[in-house]
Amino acid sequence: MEAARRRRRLALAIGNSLRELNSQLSLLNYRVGAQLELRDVDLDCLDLIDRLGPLTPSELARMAGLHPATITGILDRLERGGWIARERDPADRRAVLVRIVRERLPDLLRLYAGMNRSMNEIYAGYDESELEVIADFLSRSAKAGRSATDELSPS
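Any chance you could show this chain by itself in the form predicted alone?
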């Protein structure tokens, strides 16, 4: 009985910490975006392009959960700012691929340096097996988030 109560308290604490982390990362992204004159959604799309790109605009729209017309406006802003480049797909010359402009990344990384430093200090406090558990938890949590998002997506 006591073990079950402790487990519920720990699960609640984890959930609350994830909610607080979400709030703090949202605020950090907002402040980074404000300094770079980028909207939150611009940063989200830039992150997707960086992690998964190059992407077609329709792939980006699907992954970001945005309407293709909305993606066009975002890509126009990112291109004007020198953050992304649109190029012809070498495999299909009719298609366009969007890639990140690597030369701009230091501008972004500079603003996230404090968070990255703090995260490195946190990682240093865990051994390899603990980091494996944390990585698994976060990976499974992200997958759960994708599934919940997909369930709410319009068909």
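Previous: the form predicted alone; requested now: the form predicted in complex with the DNA:
So it's only the chain below, everything else dropped.
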């Protein structure tokens, strides 16, 4: 069947692009981190803190798959740079709540400005239904990534 072969070829192309995109975004994060004197794992954590709101170091450790003591070091660096703040949890005074310092965010976004501009240009080339297909695909893929990761972890 000719159609099946075309589909296989497309799936392969998607997989390769996904791999390369992942590789490029990792490298971009690495470079951004270097500019800010942060490690890429620091930026990963900062992203999680931004997306998942104020959370405790333990939760962050679980989400990032890192040892709690490692998180301490990462938070030390992020705090020293003024990217996050550590606050006591009023409900549980053993716990610490990590929150992002929003005033500092523009300094980070500035470094992603080039990427954002390019992405906006790319969006402009698609009509609304195509954008919906893309959004849907990415959302499903992210979910697939989450499941695959969970399967691998011995938790």
